[in-house]
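Shown next as structure tokens: one chain only, the form predicted on its own.
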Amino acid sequence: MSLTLLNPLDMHLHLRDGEMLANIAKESAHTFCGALIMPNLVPPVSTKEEVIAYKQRIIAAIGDETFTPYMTLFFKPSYDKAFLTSIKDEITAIKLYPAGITTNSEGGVSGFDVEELRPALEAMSELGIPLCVHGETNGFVMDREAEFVNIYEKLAHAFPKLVIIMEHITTKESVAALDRFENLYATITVHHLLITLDDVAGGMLRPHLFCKPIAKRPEDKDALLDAVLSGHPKVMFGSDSAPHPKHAKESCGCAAGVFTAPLALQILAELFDKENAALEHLQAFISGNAQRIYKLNPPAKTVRLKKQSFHVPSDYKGVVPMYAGEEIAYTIEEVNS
């Protein structure tokens, strides 16, 4: 059995910088035609010059692959309309992080006073710049995303013309919020469709499955699966593929992130194939919905997958992927662009 996917997009991707960027950027650029690039470097990408320079480094790292890096800016409440107008053509979205809640987010937002955020968010609304949000409070780790839904609703109500993307959602509460506000959308990762906290820490700790937001309960995973496999028009694929060196994962201070970039399409094909009627929705999940929500016109790329066992490498230049050393059901047969 073969499966052809057109113009796959990854709408939440970490490419890092320096040696890591050079090592892993091609893993995404080979099978995806574009990706929304996260800005939480050290320091975060927060100026026009930094956006342009980072994009140039990405393009250099991917070589001759057909791939568009859709750039983002690290949100600051101080951004005004003049600045946002000047940078609009260089970015696809702006990413908001609660302060200190995830990797390299110390400069994020503390508190969510609507009036404090209003100048920047109203300017984004007027200019048509989407807001991407890492939606977690600093509460108990299993409750952080569910608690943040109230903030999503507050923002969606206060800025009804602002496109708000709930990033890498993991809970049934976030899925339910999609249908309450017209301007709320979401990305969903492949690993959150497959694992719960029990897979991470129910037996021996599996550091390469540890991520933020942390994997949740079976009922949360079921809600995500139902939205994706039924073809919900407001959800998009975003891998949140987050590479870390093996030593940073297999340590007492385990870094958060699951590396899926080289395997995401194969794993999704297997997942959707298991549900007889779901394959018809895979194209929208990995490209169509994102193109419509973000108004993208990505470069053409065709990826053909074959239902043939693939042995997942133990590492990719020092980065351990999901399912390392295991067999998955699909392999990449051909990529054309």
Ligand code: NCD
Second form
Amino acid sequence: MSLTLLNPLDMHLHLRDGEMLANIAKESAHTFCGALIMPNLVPPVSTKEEVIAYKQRIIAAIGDETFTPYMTLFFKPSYDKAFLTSIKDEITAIKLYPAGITTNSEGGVSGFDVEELRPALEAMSELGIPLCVHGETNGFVMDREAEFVNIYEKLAHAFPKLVIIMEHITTKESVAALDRFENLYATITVHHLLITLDDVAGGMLRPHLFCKPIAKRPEDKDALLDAVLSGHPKVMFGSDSAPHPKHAKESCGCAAGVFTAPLALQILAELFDKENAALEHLQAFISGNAQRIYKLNPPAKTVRLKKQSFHVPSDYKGVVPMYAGEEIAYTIEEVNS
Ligand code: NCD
Ligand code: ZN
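Okay, that's the form predicted on its own, but what's the structure of the form predicted in complex with ligand NCD?
All chains and molecules follow, beginning with the one already shown.
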């Protein structure tokens, strides 16, 4: 059995910088035709010059692969309309992080006072720049995302023309919020479709499955699966593939992030096959919805996968992937662009 995917897009990707960028960028650029690149470098990408320079470093790292890096800027409440107008053509979205909530997010937002955010968010709304949000409060870890739904609703209500993307959603509450506000959308990772907290910490601790937001309860995973497998038009694939060196994961202070970039399409093919789900829904999840929501016109790429066991390497240049050393059911047969 084989299946073909057209123009796969990863709408939430961490490519890092320097040696890590050089080591892992091709793992995405080979099978995806484009990705939304997260700005949480140290320091975060927050000026026009930094966006342009980072994009050039990414293009250098991917070599001759057909791949568009869709750039993002790290949100600051101080951005004004003149600045946003000047940077609009260089970026696809702006990413908002609550201060200190995840890797390299110290300069993010605290408090979520609508009036404080109004100038920047109104300007983004007028200029048609989507807002991507890491939606977690600093409450109890299992409740952080559900608690943040109030903030999503406040923002969606105050800025009804602003496209707001709830990034890497993990709860049934977030799935439900999608249908309450026209301007709320979401990305979903592959790991949150497959694991719960039990897989991370229910037996031996599995550091390579530890990420923010943490995987939740079975009913949350089921709500995500329902949305994706039934072809919900407001959800897009965003891997949140977040590489950290092996020593930073297998350590007493484990860094948050799951590395899935080289395996995401194969795992999704296996999942859709196992659930007997319509292939057209996979195509919409992996590309069509993102093209419509973000108004993208990505470069053409065709990826053929076949049902043949693939042995997942134990590491990719020092980064341990999800399912390291295990067999998965699908393999990439051919990529054409
Ligand atoms: C991401 C990272 O390592 O940059 N980590 C993660 O657990 N997902 C940041 C993020 O998206 O939260
Ligand atoms: Zn992320």
